[in-house]
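In structure tokens, one chain follows: the form predicted on its own.
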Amino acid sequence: MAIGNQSPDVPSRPRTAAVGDLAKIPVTSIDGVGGQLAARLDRLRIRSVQDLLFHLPLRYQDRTRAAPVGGLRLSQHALVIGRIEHTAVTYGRRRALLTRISDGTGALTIRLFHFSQAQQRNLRRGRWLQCFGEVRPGPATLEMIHPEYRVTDRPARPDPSAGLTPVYPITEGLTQARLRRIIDAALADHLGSVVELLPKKILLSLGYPALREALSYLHHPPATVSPEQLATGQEPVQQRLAFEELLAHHLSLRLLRERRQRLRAPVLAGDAACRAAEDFMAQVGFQPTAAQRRVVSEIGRDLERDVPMLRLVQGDVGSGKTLVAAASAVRAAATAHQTAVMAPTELLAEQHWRTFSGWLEPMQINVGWLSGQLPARERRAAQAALAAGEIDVMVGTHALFQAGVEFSRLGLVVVDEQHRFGVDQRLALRDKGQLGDHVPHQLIMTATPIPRTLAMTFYADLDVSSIDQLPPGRRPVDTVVVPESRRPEVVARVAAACADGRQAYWVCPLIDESEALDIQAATAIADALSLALPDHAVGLVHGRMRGTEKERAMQRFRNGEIDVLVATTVIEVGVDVPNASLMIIENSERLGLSQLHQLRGRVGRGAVESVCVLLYHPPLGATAQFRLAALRETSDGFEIARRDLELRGPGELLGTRQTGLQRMRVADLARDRALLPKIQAVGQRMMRGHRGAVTALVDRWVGGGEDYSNV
């Protein structure tokens, strides 16, 4: 099928009714789809004819040519045609039906664990079998286990003109063959009703093929294109659909922004608020950076409006996001409004509580603490004080949005490490302050910087501020990569640092021994270091300890009573001990790039030169080499984020915020990031002049999913 760049012969203005028709025609209108099959399709989020047409293949198989049995290789997926020599039921550990076929070049066994008597009779000696599956080792010959097959009385020949065979996402009780028949029926009956939603001029300027052509091609690509070529996702038809899908998600966020701007928020302005923020910045005991002052001003301008602020503050580890949040809380308190500060872990939340208390209570701003670990009496007292308006800033974990927690006048919500929270959790906290159409302002912070283009496209409903400057005195951390065989040298380095009065972290990914993963456990490392460093105190912190135990160990580390703190990745975020100048990370090859960067950021917070040692178990795979090389080459969090996007895609960067991104049908943000600048430009044009198409595109690709991003 030829793919050109001509606009389809359909109206340039979308007929929303026609789009709605396809979306409203149930799958049960397709021949052969009854209630039971419809229920299975529903598990794949396929409920309408439109859903069927846009349920795109994961990959493709070439069944246009048969492979000689004698030339098959292990793990190869191949089409073979052979004559049945023998069929029998065997009784070993599992009952199985074995059929041996031959094509003159070799023999192959077909193994079926689930079969009927009719199948057994059908697979009789002398008949011909055409089957497609994965080649596996067997006791006598190579095997295929439960391949797709067809029995004939004469040798069948594959049809080179048939094109590649699509492989779709399926669910239990639904076979590939059955789903292909259903989708083919939908294409035959309804492809002509698919409406082009991209305006004609935009489609021509992009040079993309028409939507109907792209859908037809992707469901039935010709054999002239290889499955490997399609796997790259760079075919024009794939890029055309990826563009439309990414555009729809982007537009959904723009619509959310418009919706939010129709709500109202308290105005946190006036001379008292400005003066209080200035006084706070002057009395913190250090000189805020120009970047911190700029972001504080950006937030201040937002808070002076009656439109709800939704601002993402991103900054590298140690850039001073907490100061920015505290300055915003001071403005809220000066206008008699409360602030909620939510952090993902007990350790980080309690550290925020101590920091906010030290900064704000001298200004007569009351700071409270709420956690699931609090005794019931203390918890009830904190909730009562909060509801009575006696607490100005309440810091806590997930406990903040649970039932029974009531604010008096919640004006500002601060969420730290936003990617660690589910969208519904942030919505629940925001709703604590909703009165009619009035909602609190929201400030979202992340220490995982997001590349600018990605942020502009997939945080289009937020304003983004970047603290792109580290406080003076912060020294870069020297990062070294060391094989596990040099562990004694690393232990000696730790001993030397402790002898000089410094402290060290030793991070282990797991708590207990795991033979399956071959990872040294934190408990075993703590015991070994206690023996190796008899003159120095070794402590242990992990996620299974009670909150009071963790805090006691951390407090002893802060006070210098513990020289080496062995910990799991629970200390990844927020823990600040300036005297700690050495970080050892076990099994560093198993951790993600952003996570390694976060852990490294726990050191280098004092004036002394700091070192991060990445211990690894050889041999290193290509991905692990990429990660460790990146850590060694740069300490710039924005550059780390760019490389992490290359390596793993947007999941780690966007977290659970955009739930719809986890359901992309064709687009891949890492692969398709070059499309993002075009998407922003086209998104602006469509919001200005093609509003009907905007709504229809969002309905087609996102559906109701955009509601979950409204935070």
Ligand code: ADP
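Positions refer to the first chain, counted from 1. Rigid core here is just the name for the largest C-alpha set that superposes within 1.5 Å across the two forms. Given the structure is predicted, the values throughout are model-derived calculations rather than measurements. What changes on going to the form predicted in complex with adenosine-5'-diphosphate (ADP):
- Core-superposed comparison between these two forms: the C-alpha position of G126 differs by no less than 2 Å.
- Taking the rigid core as fixed, one finds a CA shift for S75 of 2 Å or more between these two forms.
- Relative to the superposed core, L263 undergoes a C-alpha shift smaller than 2 Å between these two forms.
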Given for the second form:
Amino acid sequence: MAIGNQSPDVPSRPRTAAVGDLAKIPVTSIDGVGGQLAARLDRLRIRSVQDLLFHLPLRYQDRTRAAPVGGLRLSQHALVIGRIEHTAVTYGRRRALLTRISDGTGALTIRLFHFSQAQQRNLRRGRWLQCFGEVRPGPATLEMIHPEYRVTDRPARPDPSAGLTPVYPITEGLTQARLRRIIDAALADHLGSVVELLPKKILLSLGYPALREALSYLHHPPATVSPEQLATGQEPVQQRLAFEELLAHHLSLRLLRERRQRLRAPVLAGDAACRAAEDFMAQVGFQPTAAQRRVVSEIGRDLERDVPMLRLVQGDVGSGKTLVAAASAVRAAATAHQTAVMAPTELLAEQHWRTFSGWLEPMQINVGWLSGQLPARERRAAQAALAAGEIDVMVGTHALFQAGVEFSRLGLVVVDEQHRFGVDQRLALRDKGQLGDHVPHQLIMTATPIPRTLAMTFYADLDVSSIDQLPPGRRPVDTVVVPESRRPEVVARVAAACADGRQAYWVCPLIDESEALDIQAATAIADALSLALPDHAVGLVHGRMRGTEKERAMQRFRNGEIDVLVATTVIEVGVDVPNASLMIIENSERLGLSQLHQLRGRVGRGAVESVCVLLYHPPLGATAQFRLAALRETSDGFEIARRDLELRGPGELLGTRQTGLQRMRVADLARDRALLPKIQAVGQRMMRGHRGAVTALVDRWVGGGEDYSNV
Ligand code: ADP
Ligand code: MG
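Switch from the form predicted on its own to the form predicted in complex with adenosine-5'-diphosphate (ADP) and give that structure.
What follows is the whole complex; the chain from before opens it.
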């Protein structure tokens, strides 16, 4: 039920009920739609009349005027009218019926591979042909292969008042023509009942047309607009719908946030907690940066409330996110609550266990370790200690949240190095560690920051803190881009670094379809390096090694027993070996910008000047050039993220593959980015004053998936 924004003399109509109606009227209520067709429509996620009305064309065709043959361009879809000059069957590689027509400006050939004798007779010289299809190259003239066509005795006259022809997303067993008829029937019967959910004032202030007008226009644009214009998505009717769709997604996240805030979380407050966190930072062995302090206190304020925190900490590689997580765990421990620290890989989890133990055990905080690869006995022991409350901070991989793992008083969950962080993952995490109606606070850490407007719109269900400063004394990594052919120089460079007592990573990222082949490549490189560097130790870690083997190799690298570590991308996230000051990355032209930046962040952690060598196979494509140049020019993670956004669009950054964003019908995040700030503001107003419309909008565009109601 809509609240507000209704003039007092209008009786408050049950507006959302009307929406419910269209969403509840099944497609089978449309004439000619039976069970079989309904099943096909279902594949397009069309179940209700509302779904039909919001099933918008992918593109349009202009069949209102004939294009002169002389002006046709390749790949263009065009309507052509011409006189038949010649029809004959040819027997080339494939038998075909060729019909050449001319309209006085040029000649065009129609090629049919499947044809009947009747068709052949019909396409007689001297008659007129009207056809619509895609323009292709041909041996003699431009061609159309199996166009839609009609043969007449007089030249046909297209109807300019007919408007553009919509082309819809379809599915097997459903033709364009059939879907058009169904949608037209739905428009004729139901367009009048489509409810405007954007408040009038807001519509007016944005200068957007009404919803019914927009829908009718997009299903049947007049011929005054061109298909090319519509393809830009910039027409006001399109922007209006894109806006509404983006707004609906944004609102769904705000609803999630609101529902979460109705849950309770343990209060991790008190002087003791603050003091413990302060003590910890004072004794950690270095001076925390101002940014680290700020973020720790932002988190502290959340933890003091009985509302579950969901906070994303974004900070460049090496910005010191681990310290922030540890300070929060100290705070939890001081109020007798447990913390779970989850890392994405065994390697990283193990490293965290080491770091947390080193920092926290002196403060009488017990740190435990749980991994899928622990022997069953140790695993059981760790689980028992955890359930008995003897462990304060439990570090591990996903194994932390598997069945059988019980916390006695979980207060905080830390999830480290989350790259992709789609809505689905957020929802899944939320279920973890729930105790009755109490949920733990959650801290998520990522080295892939996303720009502010995107975060405000699509992370609307969480709070964001940024560690926007690196610890002092870090020198930017000198990045060089080197073609494959200069490999011997690179090997010499590694030898020189090792002779200086420094260590190097040689990264062989997984790029082939087959992991086995990649591992073979990494092994070959390790062998070649061993030969080239007889006085130094070369080690190898890859994804197929057993956890303990990997661990041993990493351990030896950390202890300086290995000088060069050849690795597949298992070292991508978080690994910290300050004495490693040289990194070689193979096949760098094949990796994404953020990924390269993350890898490079493994060096430059100590006091010495570090170098990152990006090996590539020429020639470099334009995108690869842009990426490698960006890496050479900047080491600022936020700037890298901005450029990555430019390259790949926001979908990749937000992890939309795992979310509903990918299924957006009208909006395109990359194209419609300029709408985001407005969506923010309108979203806020609607949450306050238009609650009925909020849920109706989410139902209309995002769907009332149980995920959203379960939180
Ligand atoms: P990331 O943000 O990539 O997770 P880490 O937490 O692994 O970064 O920190 C990188 C390195 O910097 C670690 O060796 C850590 O001990 C060190 N470090 C963290 N904060 C500071 C600081 N304020 N001053 C000096 N060194 C720091
Ligand atoms: Mg880290």
